[in-house]
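The chain that follows stands alone, in the form predicted alone, written as structure tokens.
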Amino acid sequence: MPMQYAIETTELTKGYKNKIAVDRLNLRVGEGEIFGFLGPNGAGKTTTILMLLGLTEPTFGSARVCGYDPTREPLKVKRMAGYLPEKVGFYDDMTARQNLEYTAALNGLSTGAAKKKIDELLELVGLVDVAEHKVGTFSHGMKQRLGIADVMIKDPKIAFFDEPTAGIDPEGTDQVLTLIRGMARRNVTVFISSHQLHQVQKVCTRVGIMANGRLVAEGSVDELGRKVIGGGKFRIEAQVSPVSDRLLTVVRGVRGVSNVDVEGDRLLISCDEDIRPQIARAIIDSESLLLQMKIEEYSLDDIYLRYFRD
């Protein structure tokens, strides 16, 4: 089966009088992905989201969201998409349930269908006990969880989140991230714009990094880490005993190994692909004891900083 894309852009560009906010963006996001859209303030992230939602028109290029053109078919895109902006907008003098009922009515749900859906969503986001409380009394984290319920009320195919965990305590952050993972399990594509890199790394299948309106990097964290930190190589760490000349000779002779460094009782092995089984066999064949082996994990913070340093 060919890959189905929830988002496709071709040379997507947005220019203002004195600035290009988004510069020839070519991006594909697969159905059911959690995609992290990263970059500093002014990089073009929010402008991109607004174009994808049909809330502002591109200067040049095109986009498809769930198969529809946001410029020519904005209502069709809005039926398919949910959007949680950085500053969630609710009616503070209405209860959580009343806010969701209002959204359900705007989306054409019948009273009976809306009640059932709202009960399910309040349970999902953990707000059943405060469903009849006015939203003005809610914490920021509670409003974010209500925002996710608000996005889900129309069963979207794709959900856009702009800084969904900003200003939330660690417990609230974990709750929001758990809900986002749950959305992906329901085959909802999730597009997250955020500065919270550690949190993005926890949930995203792939990321894109924007700088000055351009997409400068795209891929999984492991792919980007190998490219910018690992020199394009997998890096495997093996703790062994003892470290002998025979051991080093055998490991260096494994097909795909390009370099072996020694730090105490650890071998730091650079290779073209993940060949841990072959390396483990070589260590055992050399009559050394393999104590531990792992492939190097890259930090999104380190990758992000390396791109902007370079």
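Values in this document were obtained by computation on a predicted structure and should not be read as measured data. We call the rigid core the largest set of C-alpha positions that still match within 1.5 Å between the two forms. Numbering follows the first chain given and starts at 1. First, how it differs from the form predicted together with its partner chain.
- Relative to the superposed rigid core, residue 9 undergoes a CA displacement smaller than 2 Å between these two forms.
- Here residue 38 does not count as shifted, since its C-alpha moves by less than 2 Å between these two forms after the core is aligned.
- Once both forms are overlaid on the rigid core, the distance between the two CA positions of residue 184 between these two forms is under 2 angstroms.
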The other form holds:
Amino acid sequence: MPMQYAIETTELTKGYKNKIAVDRLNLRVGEGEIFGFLGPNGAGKTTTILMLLGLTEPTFGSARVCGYDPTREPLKVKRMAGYLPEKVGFYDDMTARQNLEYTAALNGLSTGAAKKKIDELLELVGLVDVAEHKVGTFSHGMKQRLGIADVMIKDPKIAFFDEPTAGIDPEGTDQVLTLIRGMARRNVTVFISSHQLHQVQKVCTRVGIMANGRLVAEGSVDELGRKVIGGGKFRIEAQVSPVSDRLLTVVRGVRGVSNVDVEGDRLLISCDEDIRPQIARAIIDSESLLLQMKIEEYSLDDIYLRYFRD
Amino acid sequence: MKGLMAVFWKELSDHFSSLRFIILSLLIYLAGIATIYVAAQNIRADVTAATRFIFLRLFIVSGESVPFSFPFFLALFIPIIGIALGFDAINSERTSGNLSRILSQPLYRDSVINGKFLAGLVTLSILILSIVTLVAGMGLRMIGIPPTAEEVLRLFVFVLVSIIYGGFWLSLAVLFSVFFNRTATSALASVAVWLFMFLFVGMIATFVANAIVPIDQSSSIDALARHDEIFRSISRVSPSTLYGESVQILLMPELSNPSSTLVLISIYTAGMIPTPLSLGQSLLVVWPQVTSLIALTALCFAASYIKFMREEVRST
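Same protein, different condition: the form predicted alone was shown, now please give the form predicted together with its partner chain.
Starting with the chain above, the whole complex follows.
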């Protein structure tokens, strides 16, 4: 039996009148993964999610979510998949609890079970104190946390978050990401679409990068870094004087260095580990002066920018 | 089914706690009380020893200070209630960002429309039933003549037809709320249709009938009848006409035809004395009107379904 994927798309395509939003997307997300679906605005991320949830129909190709086709059996998919839309809305004149009660009712939960579940979830997302307040008075961050509770009411096997951290402050972002990580710990597959790389980088086990409707890269952040930048995970920048050929040969020979570039009096060294001491020694051994040295971890930003520059 | 009921109960409680509902009830109660008060004042002049359905007359009679009868008020206000309860059904959910959240729950999309329509219809029914009961009760106190069993039955059918009429306007408003993204647009569109149906269809019908068969005082009976026929068939485009005709037949058992001209002609030419129809006969006369109203409602529904079922739902 083939491995069961939480999400599997084959040549999934969505065309609108004058543009192709998603172009032959082949995507596989395993169970229990936190998959970051990245790309600039208009790359086709939301359209993909809508197709995966049966909220819009693909023009071509097919998708499977938890083994079901969202176009043919939308209800089966929706029973297992939670969705937090980008601009999530609640009924402003109802309290947080009432909003969750309505979702529970729509999912067919009995009143008793719903109450228990709602108490538990309000506790989890830290909204117990404001449970009886009208949602209209909530901040964006609170609404987002309420949205996570809303998604979790049905005990989803897979959860889709569309730009979950857009427009909320760092503290709120942190809370949201912690909650999302907590869901994954409960064995929920998480699919996050976002253009905010830093935040997604913190939680995702794997990412896919979308540009103009196509999936241009896929893999873990480390893998992508290596593939895209052709080097290791770290970048050491050393200011030296003078830059001699001998120096370059010696530095290139240091164990763990995968690439060295020269930019003026700076060496840009990419490597897999933090090997600053070895590099420092190599520079001094080759009779150059080491003026300054700093290390950076490759971030998704670099990878991302590299893709969109091309 | 569970999803449908969840939507239904939520919408119903929304309706009953909304300011909109309170304003509408005030409006319709005031209108109802005013008309019945005037009717009770004038009923003595209207009733003769031969009048058989005195209690029903109470709903028909109008006076000088309020020149409209109760059914006329209903024909005017029921569309407003229907529109008010339905014009933002779908598009407000869309703009508030609730729609994508709701539709990602395991329920069929039609459950959302159906639940909302049902909740609107029940609210509407409660309003109509309460106003008719209130008016009947007040009338009973004022004239002191209890209704006969047939009168009660006729009033009951009258309420039913009123609810169907309201159902049409509700479904039209829901249809517009599916088609237009802004609530202001859907509200205006519904009101425009209502004004057109209520005011302009009659004017157009008169205009066309006058153009085809000009009549004056010396016109022959045939010409009068033909004029009337053309006028009627055009104005029946309007649900308000259909409702008005049904109500007339139901509340005035002595009418055998919705056209008063035709009734008068038959009295003068054939020397017929109008005898009241039985309830069954009256129902047969109004049957086409009522089925047309139901068909129009179904049409609006079908259009809403077609648009809504396969539509892409984005949260923007």
